[in-house]
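Quick heads-up: it's one chain on its own, the form predicted alone, in structure tokens.
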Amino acid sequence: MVDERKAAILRITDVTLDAARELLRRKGFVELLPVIIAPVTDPLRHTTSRATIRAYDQEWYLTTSMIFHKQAAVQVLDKIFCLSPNVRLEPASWGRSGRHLFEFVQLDLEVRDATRDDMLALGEHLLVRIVERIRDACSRELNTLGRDLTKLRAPFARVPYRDAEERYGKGFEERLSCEIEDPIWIVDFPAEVREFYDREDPSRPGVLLDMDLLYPEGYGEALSGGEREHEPGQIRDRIRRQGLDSAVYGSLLAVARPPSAGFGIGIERLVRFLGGLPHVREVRLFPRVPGEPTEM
């Protein structure tokens, strides 16, 4: 017997797909294939271990962001996307958010010479095509899934990062995402709770040029990004203000340059907003999902 509800929401992951790629061919852009292992991947500012493999004589990392292999490939061509698989052994507990898988794909994107406010204009693009195409194209799927998926119109408010804490409080990403009622860019990070490659304001030490797109009924982050430190002293002064070791990241130090801008999208999590679904497992045929048990 047809799982009707499965089969509505990988159709509408097909179109999800399609309208992506879609629009980012149209505007210049190149698909790469994705790195499933490196010698180097991205250190993560928060509670996830890296999987690793051991091979020739070497260990691997599975990949958990292609923010490093994103930079070296604008050196080569100016605007490039990647369907890229991540894994990040992120703690048990994470499974029970509706959030959380620990195998996902992002849609990874990066632009030679770009802004933040490219970025921010791109994904505002990004989401609402996308949003457009499923309310055209999978009527019969939201409907299969009693989603009443709403249009979306940019440009979407900004709200500086400390604002957001000063009124929600730490941890404000969950609150703040089920009171909106349309998406809401995070911008201007403090410098200690992001990543060494996101760029430092030149004219606000301390403050990123970064930003998160958040979801709005409560379904959290949708995107994450904004533009790259490429100063080589830039980058080993903020390696080691986060007690990193700067011999790990020699590599990037040689690719840094040129300037470039990017986000990730995890798809599972936006299909999963396109879908209203509860928990983002429903999304995948064979869910990895943090604490639970898998035969398949």
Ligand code: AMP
The other form holds:
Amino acid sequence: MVDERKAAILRITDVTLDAARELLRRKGFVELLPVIIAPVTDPLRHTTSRATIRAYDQEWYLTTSMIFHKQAAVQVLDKIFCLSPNVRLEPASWGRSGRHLFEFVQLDLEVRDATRDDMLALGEHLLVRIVERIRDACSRELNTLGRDLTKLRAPFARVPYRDAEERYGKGFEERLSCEIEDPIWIVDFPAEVREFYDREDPSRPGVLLDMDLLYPEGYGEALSGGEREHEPGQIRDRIRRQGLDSAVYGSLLAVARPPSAGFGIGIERLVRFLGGLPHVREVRLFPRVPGEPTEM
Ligand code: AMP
Ligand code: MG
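Would you mind giving the form predicted together with ligand AMP, to go alongside the form predicted alone above?
The complete assembly is shown below, putting the previous chain first.
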């Protein structure tokens, strides 16, 4: 029997990727092939572990994000993007969050000499355009899913992290996402809650020039990004302040990086939002759900 629901979700995913690629190419971006294994990958300050393999007398990580490779890539091309498969061994209980897989795909992009404001504008343009394309090209699929996908209006509101925390308390993302009717930007994260590579605002020590986008209707975090630290002294200081191994991450200093900004948006979460799906697992034919064994 044909699974109409699954078919609709896969078609929406296909149009989503096409719309994203079309917009980014029109803006001068070049698509890179993904890095799947690397000796260094995003440290991630959450409760997430990184998967490793041993090959040719060396330890390799499965990519958790392409952050370091993106920053190196903008030396060669000024605007790049990649559909990057990420493996993150999230806690087994997160399999029930609706938002977590342990293998997922990020549309990861980076722009040389860009600012956070440039990335806020690009993120808005991308999401507005994708929603427009899905409403135009996938009305039958949305109907099959019973989804009323409303048009988005940019610019989205921008709320500093500290203000959101004061109003909604610690771990505010979920509550805030349930309350809003349009996507909302959270900006200015405190340095201690983020990775060392997001740039500290030179005029406001301890405050980062970064952002998250939250979906409305309780779908949670859509993307994270920001300006990047690029001065070796500042990177070294941030690595030290986070208690990370300077031998591992210090080696990144040997790779020249121009000033840049970028973000990564999770594809499964995006399609979950577009289709109004209860769980990201539905977006994949072979979902990798934390804590769940599988045969295929
Ligand atoms: P992060 O670098 O943690 O901000 O991840 C970038 C984006 O990838 C997030 O904003 C999500 O859209 C997506 N993402 C992160 N972790 C997961 C996961 N375990 N499952 C599905 N999508 C994820
Ligand atoms: Mg994030």
